[in-house]
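Below sits a lone chain in structure tokens, taken as the form predicted alone.
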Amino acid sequence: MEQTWRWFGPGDAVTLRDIAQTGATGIVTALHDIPYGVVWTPEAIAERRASIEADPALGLRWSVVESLPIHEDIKRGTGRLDALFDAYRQSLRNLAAGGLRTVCYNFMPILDWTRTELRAPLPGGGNALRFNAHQIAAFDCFMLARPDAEAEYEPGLLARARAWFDASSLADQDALLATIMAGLPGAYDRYDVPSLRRMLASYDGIDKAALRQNLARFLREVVPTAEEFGIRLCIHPDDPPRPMFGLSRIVSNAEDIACVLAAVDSRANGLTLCTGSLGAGAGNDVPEIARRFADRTWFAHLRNVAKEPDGSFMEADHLGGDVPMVPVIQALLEAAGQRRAAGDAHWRIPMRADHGHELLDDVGKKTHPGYPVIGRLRGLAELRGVMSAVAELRNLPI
């Protein structure tokens, strides 16, 4: 597998020289300054690629686009969709012309990954991302005051949510809102409570079936272009894999993934296997999902979570937590080996050590939440060791 590293562009506190020292060779990035629905121009793509490859001694290349985002109107199935589909197709053409072949995206309405703590303390020091189910319920029921939201939560959890809300200050509530908004990528606008209510209202009546239909339409519109230009689209699972604030989720488990891949049965329509996102789902057997969909997995995010009975979870060490990482890596290496044997020039699956704990000198640095240097470096080193061991024992290419 190709070892990659997420980089948020020239403004990232983590530099390309830092990344080169981790041993990663592939850069995973996006043009975060371009609004959703606007074409990525050849000039902007070339400028980003040139910045990555400016120093050949670093040995870095732009390997994966994460993400080419989808406008909310496409997810809702409203507005000037033809123009948005045209823009997305043109961006794909321009990326292909710039040498990019792997494009990650997600279909989560409004919010990307959601947490309630960005710096939950770890034993012995350091910090982790954390999702507290009672705080999500408090935000949903008592800050957003979403109609009928309380009926969606188990009574014991709702009681804890009420207790947290009643004891919270305005500063506590503002901090929770800011944490939830931190999951939005790049430099896009954040929402306050009234604007988030308005955004949520724009999805009224869009249930799981309707959202699936809108995704299928998107795929029918763009996959032929991806096929034509040799691009592999790979959808990212929901994070966390459950409905949020009344919004449906449609990439949360094996059934959902199968539905997405069947919507347009093409190798250009594939999966980003995120072990952390899927691992947060109580019913998900992540190694089995990895085996089942290995032939359509074009990108991998490897991280781990430790789940709790009420739906809360903490981001764990990359080889700790609830997801058995060894069989996942074996499934990916076997798939890559089969592609190599079949003559696929792009047989290696790009992987990155996803998220990471704030450790040592990371603490206090202005890195993106979940993306410190040392925690990810530790995770990459551990995963690299597993990959090397599995490849040696199974006689697989790495």
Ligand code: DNO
The other form holds:
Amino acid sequence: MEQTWRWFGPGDAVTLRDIAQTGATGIVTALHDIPYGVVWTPEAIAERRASIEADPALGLRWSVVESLPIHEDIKRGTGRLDALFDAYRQSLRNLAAGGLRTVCYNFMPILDWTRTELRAPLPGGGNALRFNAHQIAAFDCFMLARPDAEAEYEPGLLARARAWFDASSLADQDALLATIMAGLPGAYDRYDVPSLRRMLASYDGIDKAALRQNLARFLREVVPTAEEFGIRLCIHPDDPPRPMFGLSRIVSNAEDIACVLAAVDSRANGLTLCTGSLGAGAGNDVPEIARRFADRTWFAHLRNVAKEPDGSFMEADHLGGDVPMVPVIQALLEAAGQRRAAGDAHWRIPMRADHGHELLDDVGKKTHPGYPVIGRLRGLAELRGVMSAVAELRNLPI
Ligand code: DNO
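Let's see the other form, the form predicted together with the named molecule, since the form predicted alone is already up.
Every chain and every other molecule in the complex is listed next, the one we just looked at coming first.
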């Protein structure tokens, strides 16, 4: 597998020189300043690529686009869709011309990954990302005050949500809102409570079936272009894999993934296997999902979660938590080996250690939530060890 590292661009406190020291060779990045729906120009793509390759001694290349985001109108199926599909296709062509072939995206309405704590303390010091189900319920029922929300939560959880809310200060509530918004990587898409309410209202009536149709339409529009230009699109699963604030989610389990891949049955329509996102779903057998969809998996996010009975979870060590990582890695290495045997020049699956705890000197640094350097370096080093061991024992190419 190609060992990659997410870099948020020239403003990232983690530099390309730092990344080279981790042993990663592939860069995963996006043009985060470009508003959703606007074409990524050849010039902007070339500039980012040149910055990654500026020092050849670092041995880095831009290997994955994460993400080429989808405009909300496409998810809602409203507005000037033809122009948005044209823009997406044009960005794909420009990316292909710039040497990119792996393009990750997600189809989560409004939000991206969602947590309620960005610095949950670890026993020996350091911090982890955490999702508290009762705080999500408190936000939904008492801060957003979404009609009918209370009926969607189990009474015990709702009582704990009420207790949290009653004891919270305005500053606590603001902090919760900011934490929920922290998963949105772009520069243009933070919401406060009133604007989030308006956005949620724009999804009224868009149930799971409608959202699936909108995704299928998007795929029918863009996959032929991806195919023509050698791009492998790979959808990222929902994080966490459950509806949020009344918004449907459609990439949460094996059945969903099968539905996405069947919507347009092309190898250009693939999956980002995110073990942490899928791992937070109580019913998800992640190694089984990895095996079942390995032949359409073009990118892997490897991380772990420790689930709790009420739906809360803590981000765990990469090899700790609930997801058995060794069989997942075996499935990916086997799929890559089959690609190589079939003559695919791009047989290696790019993987990255996804998220990391803030450890040691990470604490207090201005890195993106979930993306400190030492915690991710620890994760990558551990995963690299598993990859090497599995490859050697199973006689698989690495
Ligand atoms: C979280 C990331 C996600 C991912 C997008 C892909 O750390 O894995 O934000 O980039 O969902 O579109």
